[in-house]
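To begin, one chain is listed below as structure tokens, in the form predicted alone.
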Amino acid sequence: MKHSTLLLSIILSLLALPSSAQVKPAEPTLKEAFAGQFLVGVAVSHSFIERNNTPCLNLICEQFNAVSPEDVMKPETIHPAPSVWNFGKGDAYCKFASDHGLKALGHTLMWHNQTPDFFWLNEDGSVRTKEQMQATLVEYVEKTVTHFAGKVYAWDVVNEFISEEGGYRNDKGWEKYYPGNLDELVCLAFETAHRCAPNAELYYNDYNMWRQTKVDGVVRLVKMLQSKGIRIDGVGIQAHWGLNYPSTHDIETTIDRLHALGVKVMITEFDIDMLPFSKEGQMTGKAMYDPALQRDEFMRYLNPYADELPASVDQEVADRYEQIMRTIWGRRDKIARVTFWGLHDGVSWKNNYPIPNRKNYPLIFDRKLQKKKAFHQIISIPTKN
């Protein structure tokens, strides 16, 4: 009898608790929180697929509805030598996406990095002719886009061609060696991609596009293609940003200017760097790879969080993520996709660039796949507006 009375007392006590104490509402996933507004994507490391990393793959499927390949669909992987073609890793990426209902992006067809030199140089180091370069580009785009037709919903056709001043770059690759007007090469890439995959969306993708002189160049590129009747469907704004840049005003201005062109606007390659130098501005090139900077006296400054990230800095990163995502949310009618560049801190390229051997924390999941403060603050944005 005593046991029955005690059990009844416990049940009555539980029933008397406020409803919020009985059932805590489940936190939405990223794709649930932003459903109906824009796609939420992530860059997929091939190692996850190759090693069947179930925790990482499950997290991708749980949280995201779009994916991008980190490296497996770049020219150096697919076409490393004139007579060699390797589509296997790209096929595995596309199968993973298809099996789990994820929209797969193709990234990227024409870029100066991670592209073999034979695209523009002969074996003896001499520059190939304009006709040879065009033929190589057409063959590459034809074979690659045709192979993946129906497997990817969109392509980053041209990547990082515009300089900070708004003209074409001239430091390496196509931009350095092509002996003609680069407009014709850009047109050729988009025309060929459209011909071989008319149902895939075609994008231009670039970084530092908060800088309005650079946006001037991208706007000119898009208008140039449009004036010639060549299809371009969208522009990706790479968001490799820091704690101190860019301003929300510049982000809003860029989104508005690109959207006014009648193309889709995406936030791509999103991460937030809080380490010295990188938090102040986007670093490029290899200047910071000087071996002298790897010495202890420099690394104490350059790699301040080698053991762990202080809670105060973690909060700074979370607040910055929230600030940027609120800016994006305010322009959600003009945004088609937001893609994070990496699943968790441990696989971020920012651990080694622009300074090697640093421990970085630029994403919204930590090395144990746990949600960081940034995740929780982002996920609450739709319900606070």
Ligand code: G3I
Second form
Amino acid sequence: MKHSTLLLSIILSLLALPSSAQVKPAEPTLKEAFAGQFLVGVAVSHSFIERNNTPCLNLICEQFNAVSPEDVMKPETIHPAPSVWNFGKGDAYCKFASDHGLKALGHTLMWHNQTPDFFWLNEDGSVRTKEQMQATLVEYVEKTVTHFAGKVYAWDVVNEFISEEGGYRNDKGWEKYYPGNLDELVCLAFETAHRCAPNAELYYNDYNMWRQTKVDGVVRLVKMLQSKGIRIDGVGIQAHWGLNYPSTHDIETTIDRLHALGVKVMITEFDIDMLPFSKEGQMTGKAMYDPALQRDEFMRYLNPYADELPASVDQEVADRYEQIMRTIWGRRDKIARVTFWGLHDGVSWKNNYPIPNRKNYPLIFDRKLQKKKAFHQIISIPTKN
Ligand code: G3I
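Let's compare: the form predicted alone is above, so bring in the form predicted in complex with this ligand.
So here's everything in the complex, that chain up top.
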């Protein structure tokens, strides 16, 4: 080859290479973007593990460094009947986490929901005595926490015990044994958990934690445990939020108030319900399950994106995610973990709550596991500041 031809071909091949200005830097993963600030977690649907759903499991490992078991470590799964104990699904979750270096949470020991009636009722329907109920509860916490000791790093010990007004809730099970004041029960659960797994971190977890009257009750509960020298390491703010609530001011106030207690503060069940009637937690209750609401005339209004999500609404969800994550980022020195409640829109509990059979879009990956606008906007927060 002549010199001039060689030179020409070198110049041409150099021109064909993208210049450094043209190369788009690879987008970080969630765990990379927030590394050194807080853990980024996701609730794992057990079906991913059971059916070896490789795309979903790979996405979890790629993006997150912490996991929560969405349902399989609740009493109805582990101890569905007096003589039945099922640790298998929880073990599979722990193995998945440890095989991939993910921090595994235990969720949740004491909750009014997904707990079998035999905790409170005899076979003939009569109410069990306080001693019987306590014995069942202590046995449950002892066996479960001992079984998973060293496999989970932390437990949501008590879940959703405080009412919107700040007292204890009074809606199922426990309260008849401790009228008006469940301190004794809360202490029993935390003490028993600590005795069985002295190295595990122990948390209180609740929803509607932007409502300051509710935070009053949680602050009181934490101080009560602390004053008795009972271990409590953190409080989980569930964060099942909507497009127009809560205010960022309320979120900041809650983070500040909880952090002032000297415990870890975590966003534990983050999703943004973008459908009509997106009330957090139990506010809308069973009335929304009325079969009449499944009729066409209601569903047209209540389930407006049954076919697809308009780009403008996807953008609205993304902007809301960005607004909330910016608020959290602004308080990052006070936040230990942010966990999304589900991997992708298709597996979110929000497709069936508070109204069943709808198509919701509350997460940051879509049904095809693609990153949504919300993902891209969240991930750019650390570098935009
Ligand atoms: O176990 C049955 C199964 O046998 C049956 O085939 C299937 C058919 O629908 O239902 C299964 O039960 C479901 C259960 O999850 C276990 O998968 C229930 O229908 C379903 O309502 C239940 O929902 C869970 C919900 O807690 C129950 O309150 C959601 O998946 C779970 O995301 C949600 O998580 C809670 C947190 O633990 C605590 N904070 C609130 C959050 C949302 O409610």
